[in-house]
Structure formats: structure tokens, C-alpha cells
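In the form predicted on its own, a lone chain appears below as C-alpha cells.
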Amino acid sequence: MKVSALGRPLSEVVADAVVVAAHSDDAKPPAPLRRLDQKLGGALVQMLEAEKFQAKPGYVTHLHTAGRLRADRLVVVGLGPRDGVTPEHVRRAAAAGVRRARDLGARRVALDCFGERLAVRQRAHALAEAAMLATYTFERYKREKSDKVVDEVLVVAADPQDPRGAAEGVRTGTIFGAATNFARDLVNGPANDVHPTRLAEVAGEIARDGGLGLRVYERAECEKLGMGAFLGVSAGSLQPPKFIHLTYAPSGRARKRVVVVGKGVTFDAGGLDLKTADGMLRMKDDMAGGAAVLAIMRALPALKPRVEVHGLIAATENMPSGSAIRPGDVLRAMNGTTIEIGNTDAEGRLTLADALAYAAKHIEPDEAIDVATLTGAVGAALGPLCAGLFANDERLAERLVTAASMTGERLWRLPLVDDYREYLRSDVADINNVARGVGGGAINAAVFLREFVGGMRWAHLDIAATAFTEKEGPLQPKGATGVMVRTLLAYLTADAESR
């Protein structure tokens, strides 16, 4: 999809559909609607009154212009009360409007740059982002594909206070949306195609196209590095493990060095502690954190943040076989910590343990952030719409929550309870990979990971319940969500407070 900014009156825009917004507390239609209504001979206001259109968030209606505009259809979306409009309100309203236009057969859609109490750049960013996210489809494996596709979106900012801001907002919003959709594609892909070798190939394509540094460690090299925990998970699979290290360096002096680590288990059968059939069915999504990291690294060269960013993915499958690790086995992680395997299905934390230890030893970042589909317990605590945040640094946690709030991705901070470390005690090793007979599974997993961060400022994002959805949402269809891509891009570009 092509998204661009356009500075001309809405009534002059040539499109299949034009999308405008109204507020629920307006005594009369806003200026853009009044101008269009004049062109339509009063038909717009007449329709809104006849339908008793309340302009609440999520409300949408449309009419045919009968040739009175240069667009065939006019779509009206609700923004709710004028006060308190946020970028997320703009995103959701735009998404509803673009989807309605698409369903009506529109291929070229114009979006009014609505939400005027926000900065022009904020609005344009949100509108472009929404257009990308709301029209996403995954039809790669289907013979018959939908013929209702939006090819082009125009963000119309006639007489904006900040024309450069409108163009820049569209540019960054398109990058954020495309990155999220890139992650969705990887997660939606089946595990027989999206395996560790494929993730390494994708990393190679990203490095080549974006001028990034890349090192892919093979099994023998991981053995030399002492990655016993990561290699233990991979032991049961015929697929070779790949430890991926991508590096983005800004053109000037970097303000800081950040590591983003993504869990890259491309299929999780549970190992010898085999999952149930239903529990295993969707386990292609267990690399959603790794997909997010690849998407982020792909977007950085275009965004050009003044931050050095290292993307790490310990890519593997977790499969049962005669060579798989067993409950009771002891593995030695890269930092020397020995781990008793209490359950082979608690494998993600083992891969992350070595990735975090690698970051602490070989990169020495100012901050490290891991994103992982780690525990079902986080879903029990927060449900399917909110990811869990753990951090050992207050300022890092605050900045991540701020970034999430501006992108509309929900994060809720959960505690790192020191006393829970006792529940991970092992009789034969330094630590067990699971705590038995207690709740707080998401906390226990985070406490386990903390053993491997060394002195790094660190945050852990548990996206197990939010990475995949069985229900269509305002900004995505069923399937992979690409969660945390936009939040981490906003964080890394230091743009969260201005958009």
C-alpha cells in the first residue's frame, strides 16, 4: 500500500472514498463536514440527522456522492468527545473508516487529517499507521485472494499549520505500520516455512538492504560460547539452531547502546513435557518476540535514531525426540549458571538466558529489553489485551510505559519479587527453570531471567497473551498482532512524547 500526504481541499481530492470525522459533543458538524455538505447540497447533514448519527468512537456511516464530489463515496467516522482525543482515538476512527471504504470496493482512499487538537505530525502519523494496520491481510497460502484491497491512501492536510510535520508524520507512521505488518507476516507463517534457518535468512536480507551488521552463530560456535541453555532446547530438533546478532549504528555519535532480545522458538511442542494437541496448535507464534526484533531492525535505517541498537534472537525449535533434554537434566548457561530442568516446556527462558548473558558479556549495553511469548500466566493476570512489563530500573520502565501509551499498545508493570527466587531453588543446580506448586508464573519467569542480566539495566516484556488473537480488533484481523513493534520503535526513536 502507498500512503502519502496531500495538501488540498477534500472536495478536490480524486479518490474512490473520502473519510472524515465528527465529534459526539459538537453542536453542529465541524468545518470539513460543512464544506463537504455544501458541495453535496445538504445531503450529508440530512443523512446524519436521519440516521441519528452520534459520532461515538467506532460509529461509521457512508453515502454516495452522486458525482457532486470527486470521490464516489463519503465515509463519516465517530471520534467521540472533542476534549481528550488521543492518537489512539484517531487511529481507531481512521481504521474503521478505511475498512468501510475497502468493504465498499474503494482502492484509493483519502483521509481527512482529523483530530485537530493534536499536533499535525501526531495526527498524520496515527492516520498512516492505522491505514497500514487495519487493511492487513495474510493470504500467502490461499489460491483465491480477496479482491477488496486498498492500494493507496492519501492523508489530506489542507492548510496545515505544519506541512512538513504532516509529511513526516505520514512517513514515520507508514514505517511503523509496515514494520508491524512485517512481524505479523513472520508470525502468521507456518513453522515448516518459518524455521530458524529462515529467520537467519530474513536477518541476512535485512542486513543487506539496510546496511546493518550481522553475525549468525551456528551450533558449533554457540558451543564455544558456552550457550548450554540455548543448545539444550535445540537438542531435540532436526532444525539447526541459529543465534542471530544484528547491529544498527547511527551515522553520528550514538546517544546510547540498546539491546533488544526476541524469543525465537519457531515451534514449541513442549519437548518431552509435551503440550496437549490444543496447546500445541498455535505454537508457530512462539517466535513473535523474535519477529518483533527483526521488524524493528528492518525499520531503523529509515528512521535513523541516534541510538546504537543490537538485535538478538536465539532461534530454535523445541521438539521431543531421543536427543531432547529430559526433566531433571542440568544445563550450564553462558554465564556459568547451572540450571536444573524442572519442565522442558519452560524453554523460552532458557534461550533468553543465554541471549541476555551474551548481551551482558559481549555488548555491554546501556539498556537491554527482551520481548517474549513467555508465560500463559501473564494472560491469566492481564488478559489478551495487555502485555506484562518487568524491569530492574524505574526510569526504563516509565519510558516504556509512556511509549506504549502513545502507540495504543497496553503495558502493565508487574513486580519482580525477590523472595520468589526461593521457589526456583534446585537441590542439584544453581537454579531450576520452573517453580513448582506456587502461582505467579509470569513473575517466577522474570525472576529466573534476572539471573542472567548481570549489571545491565533491563526490562522484560511478556507478550504471550497479546501476540496472537482469535478475534478481530480495531487495528488488526485475526492472527498475529505484531505487538510491541511500534512501542519499541517509538522508544528507540525517542519520539514517544511528541507523537
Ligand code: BES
Second form
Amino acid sequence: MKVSALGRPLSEVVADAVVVAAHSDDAKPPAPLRRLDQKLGGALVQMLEAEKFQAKPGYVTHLHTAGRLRADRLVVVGLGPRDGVTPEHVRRAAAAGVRRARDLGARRVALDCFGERLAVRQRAHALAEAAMLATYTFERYKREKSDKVVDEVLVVAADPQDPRGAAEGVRTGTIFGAATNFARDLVNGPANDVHPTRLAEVAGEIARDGGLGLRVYERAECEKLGMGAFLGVSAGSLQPPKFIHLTYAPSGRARKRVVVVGKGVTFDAGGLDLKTADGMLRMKDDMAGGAAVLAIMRALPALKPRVEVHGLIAATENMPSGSAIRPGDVLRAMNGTTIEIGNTDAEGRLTLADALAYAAKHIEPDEAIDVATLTGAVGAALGPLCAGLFANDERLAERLVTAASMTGERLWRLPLVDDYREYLRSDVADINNVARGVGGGAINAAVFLREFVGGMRWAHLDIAATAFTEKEGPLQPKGATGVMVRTLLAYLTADAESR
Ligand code: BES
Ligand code: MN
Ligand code: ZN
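Would you mind generating the form predicted together with the named molecule now that we have the form predicted on its own?
Below is the entire complex, every chain and molecule, led by the chain shown above.
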């Protein structure tokens, strides 16, 4: 899908559909609608009145223009009260409008740059992003593809105060949307195709296309580095593990160095502590953190933040077999810590342990952020629409929460409870990989990870419950969500930099 900005009056735009917005507290339709209504001989206002259109968020209606406009269809979306409009309102209204236009058969859709309370650039970003997110489909494995496809979106804005704003907003919004959809494709992809080797190939393509640095460590090299925890997870799988390290360096001096680690378990059967059939069904999504990291690294060359960014993925499967690690085994992580395996299904933290230790030892960043489908427990705590955040640094936590609030992705801080470290005590090793008989599973996992971060400022995002949805949402169909791609891009490109 192509998205571009257009500096023309709405009534002159040639398209299959034009999407405009109305507010629930306006006594009469806003100026852009009235101008269109004149051309339509009053048909628009007549329809809105006849339907008692309320213009609440999520409400959509449309009419066919019968040749009286240069666009064949006019779609009206509700934006709610004029004063309360947020970027998320704009995104959801745009999403509803583009979807309606698509379902009516439109291929070329014009969006009025609505949401006047916000800066043009911010609006245009939200509109372009939402159009990309809401029309996402995953049809690679289907013979029959949907016949209703939007292939061009125009964001219509002519603001003399900010002539570049719309174009720049459309540009960044499109990048954010495409990055999220790129992650969705990888997560929706089945584990028989999206295996560690494939993730490494994708990293190779991203590095080549974007001029990024890339190092992929094979099993033998990981052994030399001392990654016993990561390799332990891999021991039961026929798929070779890959430790992926991508590097983006800005052209000038970097203001800071950030590591982003993504959990890359391409299939989590649980290992010898095998999952149930139901529990295993969706476990191709256990690399959603890794997919987010690849999507972010792919987007950075176009966004050009003045930050050095390292993307790490310890990619592996977690399978049961005669060569798999056993409950009771002891592994040695790269930082020397010995880990007793209390449960082979708590494998994500083992892969992250070595990735975090690698970052602390070989990259020494100003901050490290990991993204991981780590625990079912985070879903019990926060449900399906809110990711969990843990951090050992207040300002890092605050800045991530701020970034999330701008993108509309929900993120809620949970505590690293020092006293829970004792639940992870092992009789034979430095630490056990699971806490026995206590609740707070998401916290216990985060407390485990903290053993491996050394002196780094660090944040951990648990996306186990938010990475995949069984229900269509306002900005996406069922399936992979691409969660945290936009929040992390917003974080890395935020203006107020350094520390
Ligand atoms: N990949 C799972 C976490 C998960 C659960 C992701 C549900 C998505 C949906 C993780 O590796 C896992 O199995 N965690 C266990 C940990 C337990 C054994 C301590 C869990 O959450 O049950
Ligand atoms: Mn597991
Ligand atoms: Zn897992």
C-alpha cells in the first residue's frame, strides 16, 4: 500500500472514497463537511440527520456521491468531543474509515487530515500509521486472497502554517505502520518456516538493505562465548540455534548507545516439561520479541535517530528429545552464574540471560531493553491489552511509559520485588529458573533476568499476553499484533535525548 500527502482541497480530490470526520458535540457539521455538502446538494447533512449520526468514536457511515463529487464515496467517521481528541482517537477513526472504504470496494482512499487540536505532523503520522495497521492481512499461505484491497491512501492537508508537516508525518507514520506489519508477518509465519535460520536470513537482508552491521554466532561460537543457558534451551532441537547481533550507527556522533534484546524462541513446545496441546497451539508466537527487534532495526535507517542501537536475538526452538536438557540439569550462563533447571518450559529467561550478559560484557550500552513473550502470568496480572514493564532505572521506565502513551500501546509498570529473589534459590546452583509454589510469575521471571544485567540500566517488557490476539481489534485483524514496535521506535526517535 502506498501512502502519500496531498495539498489540495478535499472537494477536488480524485479517489474511490473520501473519509471525513465529525465531532459529537458540534451543533452543525464542520466546515470541510459543509463544503462537501454544498456540492452534494445537501444530501450529506440530510443523511446524517436521518440516521441521527452521533459522531462518537468508532461510529461510521457513508453515502455514494453519484457523480456530484470527484470521489465516488464519502465516508464519515466519528471523532467524539472536539476538545478531547487524542492521536489514538485519530488512529481509530481513520482505521474505521479506511476499513469501511475498503469494504465498499475502494482501492484509492483519501483521508481528510482531521483532528485539528493536534499538530498537522502528528495527525498525518497517526492517519498514515492507522491506515497501514487496520488494513493488514496475512494471506501468504492462502490460495484465495481477499479481492477488496486498498492500494493507495492520500492524506489530504494544505496547512500554510506547516507546509512540510503533513508530508513528514505521513513519512514517519508509514514507517511505523510498515515496521509493525513486518513484525506481524514474522509472528504469523508458521514455525516450520520461521525458524532460527530464517530469522538469521531476515537479519541478513535487513543488514544489507539498511547498511547495518551484522554478526550471527553459530552454535560453536556461542559455546566459545560461554552461552550455556541459551545452548541448553537449544539442545533438544534439530534446528540450529543462531545468536543474532545487528548494529545501527548514526552518521554523526551518537547521543547514547541502546541495546534491544528480543526473545526469539521460534517454537516453544516446553521441552521435556511438555506443554499441553492447548498451551502449545500458539507457540509459534514465542519469537514476537525477536520479530519486534528485527522490525525496529529495519526501520531505523529511514528514521535516522542519533542513537546507536544494537539488536540482539538468541534464536532457538524449545523442543523435547533425547538430547534435550532435563529438569534438575545445571547450566552455566555467560556471566558465570549456574542455573538449576526447575522447569524446561521456563526457557525464555535462559535465552535472555545470555543475551543480556553478552550485552553487558561486549556492548556496554547506556541502557538495555528486552522484549519477550515471557510469562503467562503477565496476562493474569494485566490482561490481553496491556504489556508489563519492569525496570531498574526510574527515568528509563518513565520514558518508556511516555513513549507507549504516545503510540496508544498500553504499558504498565510492575515491581521488581527484591525479596522474591529467595523464591529462586537453588540447593545445587546459584539460582533456579523457576520459583516454586508462589504467585507473581511475571515478577519472578523479571527478578531472574536481573541476575544477568550486570551494571546496565535495564528495562524488561513482558508481551506474552499482548503479542497475539484471537479477536480483531480497532487497528488490526486477529493474529500477531506487532506490539511494542511502535513504542520502541517512538522511544528511540524521541527528541529529548541523552539521559
Ligand atoms: N512462552 C511461554 C510464555 C507464554 C505463555 C507466552 C502463554 C504466550 C502465552 C514461556 O516460555 C513459558 O512457558 N512460561 C511459563 C513459565 C513457567 C514454567 C514458570 C509460564 O508462563 O507458564
Ligand atoms: Mn516456555
Ligand atoms: Zn517461551
